[in-house]
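Single chain ahead, written as structure tokens, the form predicted alone.
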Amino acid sequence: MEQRIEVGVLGATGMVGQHFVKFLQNHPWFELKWVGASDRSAGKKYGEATSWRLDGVMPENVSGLTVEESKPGNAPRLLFSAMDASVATEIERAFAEAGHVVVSNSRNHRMEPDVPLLVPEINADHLRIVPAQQRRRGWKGQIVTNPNCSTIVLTLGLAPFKQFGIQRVLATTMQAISGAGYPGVASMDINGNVIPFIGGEEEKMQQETQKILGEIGGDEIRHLDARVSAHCNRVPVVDGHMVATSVELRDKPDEAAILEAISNFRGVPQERNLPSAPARPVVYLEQKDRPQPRRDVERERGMTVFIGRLRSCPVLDFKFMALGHNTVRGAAGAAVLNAELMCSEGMLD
């Protein structure tokens, strides 16, 4: 690309914003050149008005800039939202409403039928139902949305299944205390604990599984016919969501056909070399341990999904362990990767 694209980023104060600042720091195709946030921090240097929370320092060429009000004005035309689910809807609609191509990060709009729901190594072509969008909303911009930190981890972990034909899912997770935020849960809690609710989180993960493991059809996606059943758990472990899972599939193939597909398993990122994506974005661990969040989360620029344990399930076909980066792969690395497909159909021209 001769000449980076200029993005934004609201919400950039808070964890997820912060994630975005740092996964998009040095990027060959996005300069961030926006933030915003509350009006409460509108105005201030991006240095002054947040408390950075993450690894390291905050990028110097980002602590200068003024942070400016969630509402469409001077904004690039691509923004990444980090915005809180309490005041995403209205903000993310005006923005699109206004031309803005919004790659959102948030909750709110990713059941919505027009919407798409997006894993470019999945569901790719479900790009084609924005025309639809615009159309029936009268906007000249549009709204594409990641899915949920542990939704991606499964999806992405049935992604290579998908050809045999998946009929049942059971999914319980071991979720890291990074998913919940900055304060995010009290130490007396999770602590040498386990945390057996996470609000709204087994609905997202049945729900949005269906809609991306779906087909398009027309200006339509219909979900794929499987039943997910999800149990959530918060762990005390700091990055990377684990998910058991267990899975009934229509073909009945054997452990080596598997095995070939997960080895095998590539999407349009990797046909197409965009720059976040990793060289296989599910990778299967023969070790009898693994995978494991201390070991395995940050390899890959915590964009590829782990896999291990594959065997045999007395009650379904097959059970396997898969771990993936929640605030990477499962939150600003995963709309980052949305933008360059976007960018690579033409869709930022």
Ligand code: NAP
Contents of the next structure:
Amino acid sequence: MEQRIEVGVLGATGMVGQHFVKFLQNHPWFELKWVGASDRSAGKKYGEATSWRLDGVMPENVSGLTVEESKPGNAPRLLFSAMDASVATEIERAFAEAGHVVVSNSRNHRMEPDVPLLVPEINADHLRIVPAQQRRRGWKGQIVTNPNCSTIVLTLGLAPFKQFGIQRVLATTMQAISGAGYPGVASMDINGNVIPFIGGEEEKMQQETQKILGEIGGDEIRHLDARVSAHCNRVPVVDGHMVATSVELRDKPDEAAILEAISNFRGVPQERNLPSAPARPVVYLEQKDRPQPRRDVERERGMTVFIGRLRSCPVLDFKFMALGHNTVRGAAGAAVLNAELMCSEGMLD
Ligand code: NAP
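What about the form predicted together with the named molecule, after the form predicted alone?
Below, the chain from earlier opens the complete complex, with every other chain and molecule after it.
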């Protein structure tokens, strides 16, 4: 690309916003030129308004940007959104109405029938719903979303199984504390402990998985007709969501066929060599005690989901463990890959 596309981040001062700032640093296609947040931060320099919580220092080219109000006006056409869910619905809609392409990480619009809930390796074709979204709502712009951070690990882990007919899924998560934002869970609650409740998470995992693994037909996405049950737990791990998964399959493949499907699994981002695409979106680890968050989560820039311990399940057909980076593949990296896919489709021209 000769000239990089100017982009902005809504909610840039928050935890996920900071991950966007970091992930977009030196991006070959996108150049971060605009940052938006609440009225509390607007008018200040990004470096003053933001308590930088990530490893390493705040990128210099961003620290001097003035934080803008989250209102359409002078923002670039392409905006990533990491806004607080309590305000994202109206603000994202206002930007889409004003002609912006809003690539959102917030939960607000994910389950709307005319909004793609994208995992580009799985359902890149769901972008075909966007013209219907624009027609119905009279928007010049659009909203595209990425899934919840545990859903993305589950769906990428399940994606190679889809060809065998997924019928029922049981998924038990061990979710990192970084998934709760900052300051997140109190240290007195999480140290040496497991909290077996994350508000709204199980419902999101169940519904989003069916939408992502569903098929597009005409102007609608038909959800996968499979039953999905999730148990969500917060554990004292910094980064990396684990999902212990059991799956029932219509075609009853053997283990070798599944391992071959995992090994061959690639998607549109790999075919098009998109800048943030990992060489392989799903990698099987042979060692019997892997994947592990501390050892594996940062590999491949946090964009790969690692699977291990595939074995037969006496209740459903097979069980395995999946691991993914919740703030990279589950948040900022997911949204940037979505925008790269849209760019490669000519949707940002
Ligand atoms: P956060 O740290 O609380 O940041 C929220 C951001 O929203 C801040 O930039 C804040 O700006 C801005 N904001 C708040 N009120 C606003 C308003 N009235 N108008 C405009 N901007 C406003 O939250 P987070 O953890 O980054 O999460 C952001 C979103 O990502 C949420 O929807 C969350 O559900 C989703 N998400 C989070 C994770 C995760 O790992 N944390 C993963 C996936 C998805 P100020 O600094 O000015 O207040």
